[in-house]
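Next up is one chain by itself, shown in structure tokens, the form predicted alone.
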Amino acid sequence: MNLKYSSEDTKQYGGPTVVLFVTRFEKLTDNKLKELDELSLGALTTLLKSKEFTGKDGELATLYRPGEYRADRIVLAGLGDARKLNADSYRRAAGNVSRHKSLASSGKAAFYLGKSQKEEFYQAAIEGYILGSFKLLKFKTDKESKDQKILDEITFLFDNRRLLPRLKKAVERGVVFAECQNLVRTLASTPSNHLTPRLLANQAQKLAKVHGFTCKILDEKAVAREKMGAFLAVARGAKEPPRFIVLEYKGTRAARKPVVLVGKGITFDTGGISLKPGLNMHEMKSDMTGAAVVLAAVVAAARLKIPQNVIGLMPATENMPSATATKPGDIVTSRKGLTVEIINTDAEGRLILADALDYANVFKPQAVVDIATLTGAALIVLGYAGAPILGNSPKLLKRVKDSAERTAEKVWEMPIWDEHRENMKSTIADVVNSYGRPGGTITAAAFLENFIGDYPWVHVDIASVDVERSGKPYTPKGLTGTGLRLLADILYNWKAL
């Protein structure tokens, strides 16, 4: 997509479509809208009286060939109440615009965001457009496989030319955030026969080569040498061999300690011997979303040239039932040396994360954030609205919450109490991998806490926000890629703790 910037008046834009982002109104007071109403012979007044368009969140309207406008059409995109206006208002509105039929054949369009000078609004608008227009067409064979319906060029119109450097930087950042989130969606939507652990590792190597960071792959023998017994316990039942993927982006001097991101990479999860119900099991191809988020976050850091050192750890395996699979009641030894009694083989994500969190100590990190589709209990805690977060560092937890506020990827902090830690103790081993349903999201984090080193740590459970069931303005039905903007924003705004 070609991006342009201009301080010319909206009437002078010569492309097919101008999109005006409009807050909710009860009468025409904005000079730009009053002028448009006059030039369209009262079309806006008519829309207002009929309540077809009032600037309400989600509303769209199209005016054709208003006098003195060079564009063929003006698309009005509702932002909602001006008193509640924020970056996500623009993200939602642009998401709605991305699927509007008026733009399908335009090829080019101009976006006018009003008199706002806030760069986060410009970033959000391009994010919303790119995210809202996402489609996975790789496996389509009919004419729809070529039906992209996305603009080739967007021109951002603004009133003050002095703002250009800041606004341009914000838009370009938004493009990277959105394209990387769509990378997560693509990987998470890919069927497991097309994205085995080895194929995921190949993808990581290709992306590393393109974007200038390193990718080291530990095969099953290397994993065994690292004594990752918890990780290997999950991989035992699968014919496909596991891979432990290590990404390294160097954005500053080597002496600076890195931020380490850890992502769960179960490329297909049957539950193992503790077999899941067959209904909706096909969705378990996306149990590697955490790993995809980590991979895409490192890509974002490299594309934006973020001045930080970043490590990405992606333990990748299938969790399958077979004659060689780990059984409930087995005891395995983790990389840290702690023994784990496996109560439930479907609590496998925390096992692979346990060895990855211990491996993070190799890099002497200044902080570690892990992200995973970890517990069904996350849905009970917050529904589909947001992700629970837990950790050992109030400062790092606040960083995550601040980024959540900026990106509209909602999180909510939960505690880990001593009672939860007691729940995870075994009578015959050091710890159990599952306490069952009560407080499931918290007890999972209490388990992980046993394997962290002496570093600030936050765990993000995206199990209830990784799939959109019906479709929202910038989130089409399917895999959401949630967590990418959160981690990318954390890295972009990183300061030493």
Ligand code: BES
Given for the second form:
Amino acid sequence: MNLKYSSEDTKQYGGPTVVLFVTRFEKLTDNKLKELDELSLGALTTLLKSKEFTGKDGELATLYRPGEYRADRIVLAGLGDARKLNADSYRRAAGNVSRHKSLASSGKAAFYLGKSQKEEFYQAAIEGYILGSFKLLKFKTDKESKDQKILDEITFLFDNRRLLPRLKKAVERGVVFAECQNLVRTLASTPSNHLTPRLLANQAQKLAKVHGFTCKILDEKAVAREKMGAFLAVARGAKEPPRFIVLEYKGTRAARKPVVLVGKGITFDTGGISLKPGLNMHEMKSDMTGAAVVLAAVVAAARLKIPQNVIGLMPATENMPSATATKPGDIVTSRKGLTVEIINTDAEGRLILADALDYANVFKPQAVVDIATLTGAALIVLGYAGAPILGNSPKLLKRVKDSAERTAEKVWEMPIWDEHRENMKSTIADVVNSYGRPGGTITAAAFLENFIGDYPWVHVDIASVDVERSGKPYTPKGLTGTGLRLLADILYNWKAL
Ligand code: BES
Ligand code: MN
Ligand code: ZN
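Output the form predicted together with this ligand next; the form predicted alone has already been displayed.
Zooming out: every chain and molecule, the one shown earlier first.
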């Protein structure tokens, strides 16, 4: 997509369509709208009277050939109440615009965001447009569903020339955030026969080459050499070999300690011998979303040339039942040396994260964030609306909350109490991997806590926000890629803790 910037008036734009983002109005007081109403011989007044368009969240309306406007078409996109206006208002409105069919087929459009020309609004608008247009076409064979229409040129109109460099940067950042989130959606949607641990590793390697970071891949032998007994306990049931993928992005020459991101990469979770029920088991193809978020966040860091050092760790394996699979009750020794009694082979994510969190120590991290589709209980506590976060550092937790605010990827902190830590003790080994249903999200984090090093740590459980079931303005039905904007924003705004 071609992006252009212009300080010309909306009237002067020579392309086929101008999109005006407008907050909710009861009377035509805004000068731009007044003018548009006059030029269109009262079309807006008519719309307003008929209540067809009043600038509400989600509303779209189209005016054709409004007088002296050079464009053929004005699309009005509702932002909702002016008092509640924030970046996500633009993200949603632009998401709605992305599904306006005739607009997309007109090829080019100008976006006018209104008088409040804030960077975050520009970033959010392009994010909303690119995210809303996402569609996975790779597995479709018929032509009709293949020819998806999307604008090939957007001109951002702005009032104040002096703002141009910053607004341009904000738009470019929005493009990177949205494209990286769409990369997560693509990877998470790709079924397990098309995305095995080896294929995921290949993808990581390719992206590393393109974007200029390094990718080291540990195979089974290397993983065994690292004594990752918890990770291998999950991998041993599968015929597909596991991979432990290590990404390294150097954004500064300084010997600054890296931020380490860790993502759960279960390319398919059957539950193992503690087999899951068949209903909706196909959804477990996306149990590698955490790893995809980590990969895409490192890509984002590289594309934005973020001046930090970032490490991405992606333990990747299938969780399969078989004659070689780990059995409930088995005891294994983790990389850290702690013994784990595997009560439930379906609590596999925490096993692979345990060894990855311990491996993170190799890089002497200044902070570690792990992200995983870890527990069904996340959905029970917060519904589909947000992701539980837990950790050991109020400062790092605050960073995550601030990024959640900016990116509209909601998080909510939950506690880890000694009672939960107690729950995870084993009678005959050091720890158990499951305490069953009570406090499921918390006990999973309490388990992970046993394996972290002496570093600030936050765990993000995205099991609740991974799938969109009905379709939202900028989130089509399917895998959402949630977590990418959060981590990319954390990295973008990073400063020493
Ligand atoms: N991958 C699942 C968690 C999950 C469930 C993600 C639903 C997305 C939607 C995870 O490996 C799992 O099976 N967790 C178990 C843990 C239990 C056995 C302690 C769960 O949440 O039921
Ligand atoms: Mn599981
Ligand atoms: Zn899982």
